[in-house]
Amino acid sequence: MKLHTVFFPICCVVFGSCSTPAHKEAKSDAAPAPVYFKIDPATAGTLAGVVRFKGAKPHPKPVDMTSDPACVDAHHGKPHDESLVVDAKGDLANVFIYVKSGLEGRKFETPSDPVTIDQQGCWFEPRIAGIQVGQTLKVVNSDPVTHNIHPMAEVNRAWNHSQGAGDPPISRKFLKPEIMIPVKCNIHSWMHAYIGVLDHPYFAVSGNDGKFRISNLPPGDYVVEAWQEKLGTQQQKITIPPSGAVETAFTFKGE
């Protein structure tokens, strides 16, 4: 009878073990960095622009805080519904501007900024924000009573939560873009805002003379659109040269 005799390897018998062959490394599982687009300054342009309201004038309408005697006491002065705001000239504030389409393909970096939001005399200050996806929104309750803040979001996940008077700061954020997120307070129906969110930083919201800038824009074929909560959207092909200014201005109609 043969005696067959098998070898083993004099690490595996001494040691236990074997080491694993060069070719054979373990792969690491880290995700590769994200690779964000770098805005060219000598290159950037800028869109710049002003909003405008054609009619009649409307009349702001007074918004009744007797419900709450502190909240009267809190606003110092006579509050009136801002959905619609537009000075002696026809400029039209709080219009919600941004690039619709244009920029798809590039990754922004997240801003370490919080955008923030003011529970201030009863009434959300700004009323009309934009953020970007990933950033910080901060809320803060700045009112001696109690608010609970309520973004009614469709895309995104809708959250509401209770913030007394001295609470800390609330912190969220939206993981995806969505335009426009209506927010409200559960407990103060008259307190509304609405937040913009958008994976890139180009977005402006009209001031009380109707006036938006955006600036650091590629150069570029873009399509712009304005929002405003009562009267729609409103859109524009925008062309930015190469370190280039372009002005425009959207005209909303009223009754």
Second form
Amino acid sequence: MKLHTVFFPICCVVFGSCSTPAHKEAKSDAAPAPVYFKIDPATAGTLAGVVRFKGAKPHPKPVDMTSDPACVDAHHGKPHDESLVVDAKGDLANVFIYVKSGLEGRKFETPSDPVTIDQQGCWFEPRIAGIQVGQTLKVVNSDPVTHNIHPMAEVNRAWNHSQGAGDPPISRKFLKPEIMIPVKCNIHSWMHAYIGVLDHPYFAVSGNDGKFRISNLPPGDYVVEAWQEKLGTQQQKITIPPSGAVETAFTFKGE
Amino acid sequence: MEGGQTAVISAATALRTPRAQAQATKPARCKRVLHFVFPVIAAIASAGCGQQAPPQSDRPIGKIITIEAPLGLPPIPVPADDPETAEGVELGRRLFYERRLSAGNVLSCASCHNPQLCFTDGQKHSTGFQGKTGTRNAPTVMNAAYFPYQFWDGRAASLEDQAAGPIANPVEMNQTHDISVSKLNADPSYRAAFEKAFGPGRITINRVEKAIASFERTLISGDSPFDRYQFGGDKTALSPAAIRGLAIFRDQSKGNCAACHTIGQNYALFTDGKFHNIGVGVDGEGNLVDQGRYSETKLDPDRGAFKTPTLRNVALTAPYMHDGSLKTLRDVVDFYAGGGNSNPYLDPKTREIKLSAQDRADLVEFLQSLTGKLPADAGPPAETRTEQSE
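Now that the form predicted alone has been shown, please provide the structure of the form predicted in complex with the partner chain.
Let's see the whole complex now, leading with the same chain.
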């Protein structure tokens, strides 16, 4: 036992002296602090638009939560399937719209605010979320039951985490862009959400009126993609002129 | 009669030369075999072998008694060098409730292993000396005699090895063994009780450990509704929901709980005595908060692995898990139903668990049927009650 204490400092000295030069080299090799792309507010433009649905109006199926009575109580109102949400005028909600290409070579700062997914009424709120690489995803459980959120990532590492009633929020990050990560609850089979991870801030989710807006976009030529969980994707080429406000529309056809 | 026997044994011991005594004690110490199904780590017990023979024997001298195992439990393993005697058990019981074993005479073993809470403390993490809290939940001492390892990470091999730990632990009772021994020495009634149990000689920490362990071996609880159903032939002892729960508990394609919380042919300990990472103690970012068994073995697969606890009396021992993170049995079952928390060292067995909502309700019902009969003489002895009011 005594020997260890004697040897230890000696080891340290040996290693210490050996590693000094290596350390220096490593330092000169190190990547410089990231230079973030500066968006010029004088020239940045906006892409706004609407997503429409064409076809027979879907009839969302009721979701049966009776296997967990606490969920029935926690979910105010009758839950219905939200995989295809169309309003009376044919506007399509919950479509993820994002810049797919045209921003290459630019590095954008990671926002310090987290993106929050709440488990409320045995439902994920929101259903569709966009987040930047390295940004914090905060998962909250507002329910009186245990949830086990499970983002089934393929590019990023998949994980799942148990969260009992009253447990503190959990914080996670995704380290690579991935469109889209399906999220389920390992306990409540009807709970679904999707997370889009991007290395830039140019994404939006269409609202109940089908509308979306991506602002502060540098002028340039882009491919913009709209993603819907059941209907797939559509792409458009969009040019944003300096200070331009471009309007567009996506139309998805039902089966 | 017993007194006479005592005299004979201690006379014989006194006649032996230290060397002869060393030879006599050596095999017993080295083997210290628990006659039991679990593999026993002889290495730990052998630590004292090469040393000089102790100047006095710390072996209990009284008439050896047998503690009957209740329905559903196997014979109680007793180490060869610490046989059960009435005097040893009585002394151990007194020591278990003895606050003088702590700095400031404030805490006894029972402060955290309270008989009213089936020898737990009902807290997430125990409160020790001056309100200090550890990071682990106090497990029950009930049936601990059967465990091949003590503590969540198994760092003690026997009850004897375990007993002295909390006394000196700064966040527990925080008192050096010398002070503990001298406090006991100052009390003539303790001097008499130790001599009665171990023969003439000083009070030593070794004797303290052995007496406490002897008492702990009487803290055995079986004969639960489950035992009466499973081993006693009483098919009415369990409710239909609990019977369904038992089936789910054993079904490999559903709960698969018995893979680790073992149920045997003739008895059930509800533990395999092994260590598993079931995904408890993973922080929000996915990192293991407590390395568990790894801190003992330094083997990667042991990261985040903890001893499978018995589930006997589990309805009385909330909160649950090594970190006390789950408040109710329902929470525990939901934790398993969801697959726990992912981490690189998760035991694959936990991933196979599939539980419907009905299964979960039935499992909770079953876990509630594991509350057994408690032994009669487990509470504080009459004399300690008066001393504690000093």
